[in-house]
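The chain that follows stands alone, in the form predicted alone, written as C-alpha cells.
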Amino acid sequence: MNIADFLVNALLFPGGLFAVLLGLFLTGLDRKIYARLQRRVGPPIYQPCIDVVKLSQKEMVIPKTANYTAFRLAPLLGFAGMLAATAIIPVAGIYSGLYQSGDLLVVLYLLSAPALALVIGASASGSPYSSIGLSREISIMLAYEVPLLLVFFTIAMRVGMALGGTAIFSLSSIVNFQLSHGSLLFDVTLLPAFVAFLICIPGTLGVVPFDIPEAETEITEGPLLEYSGMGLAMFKLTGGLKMLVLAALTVALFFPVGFGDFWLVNLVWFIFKCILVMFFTTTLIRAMQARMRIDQAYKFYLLVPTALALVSLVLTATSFRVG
C-alpha cells in the first residue's frame, strides 16, 4: 500500500471522515429507536452532529485544580485510538485493512484507548465525582477485557487450525477464510463465543445497564463532569466511533460475507449489519434493563461471557483433536 492509499484510508474512507459520520449516524439512530421503544418522539437522527458542532464552538473550561496538559490531551487519546481502529478493520468486498498480521491484537489494545482516556481525564480533573467514575471505569474494563481476549483467541485458533497451522490474528485472513468457507456465525463451536462477544459490547460502550462509570443519577456523569466545549465534543465523537468499531468488528469476525465485487451493494450491506448489531446489543438492551451496580457488573462479566468464551475455546480445541 502506497502513502496516498494509506492517507485516503486513514483520513477519508473507510476511516477518517466517513467513520466519524457513520459513527454519529449510528449514535443518532440508536437514540431515535430507543425513544420509539419508549413511545417517545425522540431527537432527530442528526442530533449528535448538531451536538458536536455546538460543543466545538463553546469554550472548554478547565478547573483550577486540574492538570492542564493531561486534561486537554485525554480526549484526543481516545479519539485517535478509535480513528486508528476504523482504518484497521477490513470490510469484505470494499477494504482489506491496513495491516496483514496481528491486527486483531492491535484492535484489542485500541479498544481500551477510550477507557484510558476517561481514566486520565478523570484523574486530571480533580473532581471527587470523577474519581469515583475513574475507579468504576477501571473495574469494569478489567472485567470485560477477559472474555474479549478469550473470544479473540478462540477465533484466531479456529481459523488457524482449520488452515492447518497455529492461531491466526490477522483480521484480513479471518475475513478471507469466511469468504471461502462460510461465516463463523454458523459454526456451532463458536456460537457461545459469539454470544459472549455481543454481551461485551454494551459494557465496552458504557451504555445501560453498564453505564456505571458515568451514572447521571449517582455521580452526575463521573469522568465527564468537568468537561465542556471541544473536550466534551471529542468524547462524544469517540463514543460514536467506538460503537462503529465494535459493530464493524462483530461483522468482520462472524459474518463478513457480502455480494462479490459489487462495491456499493457491499457498503450498504455492511452498514445494515452494523445497524443490526447496534440494535440488539445497545438499543434493545437499554430499553429492557436498568443500571447494574459495579459489583454486579464485575461479577457478571467474570462469570457469564467468560464462561461462554471458555466453552467455545474448549469446543474448538477438542473438535480439531478429535478430527
The other form holds:
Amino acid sequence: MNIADFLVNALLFPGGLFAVLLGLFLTGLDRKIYARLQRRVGPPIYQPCIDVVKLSQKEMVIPKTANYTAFRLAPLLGFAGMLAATAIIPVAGIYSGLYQSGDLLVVLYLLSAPALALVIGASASGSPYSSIGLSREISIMLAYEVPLLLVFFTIAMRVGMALGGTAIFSLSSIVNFQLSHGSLLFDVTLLPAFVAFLICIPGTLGVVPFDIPEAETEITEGPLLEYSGMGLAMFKLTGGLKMLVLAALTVALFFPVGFGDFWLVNLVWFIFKCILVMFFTTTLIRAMQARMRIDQAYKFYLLVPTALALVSLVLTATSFRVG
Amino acid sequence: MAEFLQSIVKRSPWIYRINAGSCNGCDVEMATTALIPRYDVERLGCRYCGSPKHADIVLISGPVTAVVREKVLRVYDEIPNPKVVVAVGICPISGGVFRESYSIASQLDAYIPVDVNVPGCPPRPQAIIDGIAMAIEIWRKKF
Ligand code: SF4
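With the form predicted alone done, generate the form predicted in complex with its partner chain in the same format.
Up next: the whole complex, starting with the chain shown before.
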C-alpha cells in the first residue's frame, strides 16, 4: 500500500472527514428518533454539527486546579484513537482495512481510548465530581471489556477453525471469510455472542442505562464537568465517532455482506446497517430504560453478556471437534 | 462570515438553571412545564446541561438571598463567554413576595448584568419560552 492511498484512507474516506461526518449524522439521527419516540418534534438531524461549531466558538475555561497539559491533550487522545479505529475497520465491498493481521485486538485497544481520555481529562481537571465520574468510568470499562474480549475471541476462533487453522484475528480475513461463506449472524452457535456484543454497545458508548459515569442530574456530567469550548467539542466528536466505530464493527463482524460490486450501493447499504445497529442498541434502549446504579451495571455486565459469550465460545469449540 | 456564524450558532443554545433561593415554583415551571415534551424546546436546539461550563443561557430564579449570593456569583463566573442571563420570576427582579426580607440585600441586577426579565409568580411556560427566544437573539449578537 503506498503513501497516497494511506493518506486518503486515514484522512478522507473511511477514516477522517467521512467518519466524522457520518458519526455526527448518526448522533443527530439518534436524537431525532429519540424525540419522535417521546412524541416530540426533536432537533434537526444536523444538530450535532451545529453544537460542535458553537462549542468551537466558545471560550475554553481551564480551572486553576487543573494540570494544564493533560487537561488540554486528553480530548485529542480519545479523538485520535477513534479516528485510527475508523481507518482500520473494513467496509465490505468498498474498503479492506489498513492492516493485514492482528487488527481485531488493535480495535479492542483503540476502543478504550475515549474512556481513557475521559479518565485522564477528569483526573487532570481536579474536580471532585469528575473524580467520582472517573472511578465509575473505570469500573464500567473493566466490566464490559470482559464480554467484548470473549466475543472477539469466539469469532476469531470460529473463522480460524472453519479455515482449518487456529484463531484468526485479522478483521479483513474475517470479512472476506463471510463474503465467501455467508454472514456469521446466521450461525446459530454465534447468536449468543451477537446478543452479548449488542449488549456491550450501550455500555461502551455510555448512553442511558449505562451513562452512570456522566449522570448529569447526579454528578453533573462527571468527567466532562470542567470541559468547555473546544475541549468539549472534541469529546462530542469522539462520541459520534465511537458510535460509528461500534456500529461499523458490528457490521464487519456479523453481517458485512453487501450487494454486488458497485461501491455506492454497498456504501448506502453499510450506512443503513449502521443505522439499524444504532437504533436497536442505543436509541430504543435509551428511550425505554432508566439509569442503573454502578454496582448494578457492573454485575449485569459480568453476568449476562459474559455468560452469553461463554456459551457461544463453548458451542463453537465443541461443534468443530465433533464435526 | 460573522453573520453566517451567528445564523448557525443561534440554533444551539444550551440552558443552565441556577436556583438563587427560589421557592421552587419557578424551578418547577422551568424544568417540568416549559421544557417537557409538550413544548419541546429541543427542536430549537436547546438542551439542559448539568455543568455551568457547558452553558450559554443561564436561567436564574429566586431572590438572591444573602447565603446563596456568593455561590451564584461563583457559578456565574464559571460560565464561558459569550453568555446571557435570564431572570425568571418576579423574585430576582424585585424580590417579589420576599421583598424587604431580612435575608435579601438587593435584587439580581445589582450583582450581575441581566439581559432578559421574565416576570410572573411563577411565569407561564409560554412566557419562559418567549424569554429564552429573546435571550437567544441577544446571545447570537455576542459572537
Ligand atoms: S417568583 Fe414566585 S414562584 Fe418564582 S421563586 Fe419567586 S415566589 Fe417562587
